[in-house]
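Only one chain comes next, encoded as structure tokens, the form predicted on its own.
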Amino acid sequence: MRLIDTAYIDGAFVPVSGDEVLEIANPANEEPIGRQRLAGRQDARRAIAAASRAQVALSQSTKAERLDMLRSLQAAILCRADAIRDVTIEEYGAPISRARWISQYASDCFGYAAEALQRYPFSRRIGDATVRMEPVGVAALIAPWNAAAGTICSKLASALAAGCASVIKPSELGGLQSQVVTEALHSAGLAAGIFNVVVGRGSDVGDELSANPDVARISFTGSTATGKAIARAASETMKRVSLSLSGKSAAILLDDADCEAAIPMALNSGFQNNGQACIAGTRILVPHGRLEEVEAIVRAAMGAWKVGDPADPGTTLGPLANAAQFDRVQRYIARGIEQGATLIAGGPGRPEGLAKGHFVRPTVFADVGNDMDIAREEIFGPVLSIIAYSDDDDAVAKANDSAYGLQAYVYSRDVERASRIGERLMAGSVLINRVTPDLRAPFGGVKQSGIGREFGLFGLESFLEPKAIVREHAEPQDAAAQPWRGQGSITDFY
């Protein structure tokens, strides 16, 4: 069992000031595997001060220097890929295939950021102005428990590429994962204070990051409710804020879709990360005329889904992260039954043969109305809804009839037709006949799914501010051509 009682501040692991200790258990067997002493507000202030000191030099660093830093971090994470994979399985319950992807993605983030930085113009001419893109300043990077390693690294990569020192606040529910990632980042040997990692409650560490005037920028990934609270607090000091929030993604099977190919992709999308993904395609929209066919294929496909030990290569669905998530998902399954949806796979309780662990039966409902709770609210577990539609316009209307708009999926034999449907969907990104995004493309949501974009050039630019420098021309022959000259502020003429 491992005890974590330090934060990473100013280039060193230092004891935290907080008194609260969390027990960490393996979600597959509920056995204790560690303890995390949480940092407090004072630790957050120390980390902000360290980042502020580092910001002075980092803001003046060259592109070449920041590229070297990114490549060092990429190599450091890659060296610890096995450890990141193993702790993701042990603490979080990710199946081994997903855990491998997470550890590789965490390393790739720095490579993608370096690619964006390499070709980014930090100065450009616009009319008479020279516009310089400058780092916004110290950034608070707040990561969720469901994608700890990847989110920490993707946010840090963009911030560093822009020249922003950071204070990272991972979720307190991912302490072991955060520690392994931090140890890997530390091994890259960056200057002290460029990044700092403080694991604590949102009520003190998160609140300090949101309110402290020395923090210029917040990048948050998590629930919509928490994102709104952060935005309200950040507005007092006019912080730049980006929010990647909840989702209720629609997956549309058009009437010409190859269902034998599309349905496995739709199920993989909906059940990804054990269903604990904001981008999960949990609403599967199907034409009325193909409902029976789709339901039959789904029933048959679900027989191949193996729920169990996440370290077993044959497992496709591991446990939920904790008991609270298990209870939440059980309530939604019960609610779906109460509201009249039809179970075609799964249902309440644990899968047969699994008496311990936070395992949920992967569940699919048919006969779901778009007004039911299971169709409107983010469940954050392996529960999918099949919703019927009449024609393309109805499919688009039902897909867009949601408070959220993060990611959508469209399946069709006609890619151009699917793309036209995608253009009509209110979502930050649309995937056509695939479930894996391009991590160089912008990611983020509309409506209640967030503000701003991450990844690639858009992620880099979100940590920059434009400054316009307009130089005066030589005195014109006809002074009347510039009537404001010598008459006070130019604002007098507006």
Ligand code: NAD
The other form holds:
Amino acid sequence: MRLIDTAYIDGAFVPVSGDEVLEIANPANEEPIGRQRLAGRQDARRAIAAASRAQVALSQSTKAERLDMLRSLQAAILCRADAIRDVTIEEYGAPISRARWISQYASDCFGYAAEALQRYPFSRRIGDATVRMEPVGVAALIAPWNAAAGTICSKLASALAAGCASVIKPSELGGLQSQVVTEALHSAGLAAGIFNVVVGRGSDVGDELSANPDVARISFTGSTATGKAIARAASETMKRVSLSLSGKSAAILLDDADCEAAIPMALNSGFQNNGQACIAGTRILVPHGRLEEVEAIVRAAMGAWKVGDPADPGTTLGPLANAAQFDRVQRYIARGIEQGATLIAGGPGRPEGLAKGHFVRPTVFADVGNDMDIAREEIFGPVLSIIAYSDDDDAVAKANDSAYGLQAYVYSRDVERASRIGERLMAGSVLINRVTPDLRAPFGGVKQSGIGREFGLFGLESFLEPKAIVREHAEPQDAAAQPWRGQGSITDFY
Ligand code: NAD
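For the form predicted together with nicotinamide-adenine-dinucleotide instead of the form predicted on its own, what are the coordinates?
Once more the chain from above appears, this time first in line as the rest of the complex follows.
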């Protein structure tokens, strides 16, 4: 049982001023494991002030200094990888393989950001102007509960690479994970105020970050509804805002797909993170002619999904994170049945033998119309829909007929053909015959899945702003007068 009553401000763990205390329970057995006193608006203000002081020196830091900081943070997270893995299982219910990946990913974020920073030219010539890419200023990094360690570290890595001090607001529903990650980050020994961590409610800590004039940039990951509220509040002070939001991803099995290989991948994508993933491929689009075959393979493949204790290495699906999530998923399963979809796996209630914990049955519906609620709304649990299509054009139309556009998947024996389909999909990224992204590539959504991109070069640039210095007697623009060419210039970078 752990009690957390501090925030991390100005390089130290300090008592929070808020008086609301949250009980933290293990989602696998509903036993209490901790209590968290939430930070409040005053704590957010102190954190913003600390970041603003740190910003002065950080703006002037060299690339080499920031590379050192990123590598220290990477090593610090790696050192605590086991603790991050364990708390991700205990507080969140991630199966051990996923929890292990999360702790590795959290440390890799700093490595990838260092790689992008190493190669990034902060100054370039455009016409008569010298264009300097400058840090935008203090950044608020607001994270959801379903990816605590990864979101904190990926956002911090990009902000720091650019030279932005930050105030991190993890979700109030991931307090233990945030504490373990913050303790690890603290052990890297960075100067006070470069990053601050304040766990509190969106309605006060989050609202303060969105409105405070000393915050220049918001990097938000969470639901579309909250993203809209943040964008509205942030526009008052013209903050630079990126929003990584909800999804309802399509996974298209083309008519030539090797279904024996593709379906396990499609299920892995759909059920990843216990189904609580923005990028889960929850709409599986199947050609009419292969429906029967696909449904048979899905039924057989579902036998491989073992729901239970997330600490057991044999478990592939842990509990949902909390009771509200359990109820939400049950409502959607009931609605799918009411609206006429056919259950081919799972269904309402708990899996057999699991009387405690927020466990649900991994569920697959067939005969789903793209207009049903289960096909249109983000369920955020292990509930997948099989939707039939007639030809490639129909598959693309159905995939694109969604309010969201985060990540899509295409499975085919012909990678070139799949790529051509991928080009027609309205999504921030498209994965062909794979379910793991490349963390150096840009990540983000189109339509109501968000604005802006994270990770790698694009993540770094999202915390920078160009300043043009145009001189009276600019040097001529012939090749000989452009010594930056071939020496790590932006032209070389792209
Ligand atoms: P949420 O929108 O409820 O909360 C996200 C964060 O915003 C939390 O820290 C919360 O405290 C804070 N917040 C809430 N109200 C706020 C306000 N008015 N002002 C400022 N901050 C506020 O989302 P959630 O339930 O924590 O996460 C699940 C959602 O996040 C899903 O929709 C999922 O698809 C999405 N998500 C998206 C990505 C992505 O990269 N696109 C990744 C993970 C999760």
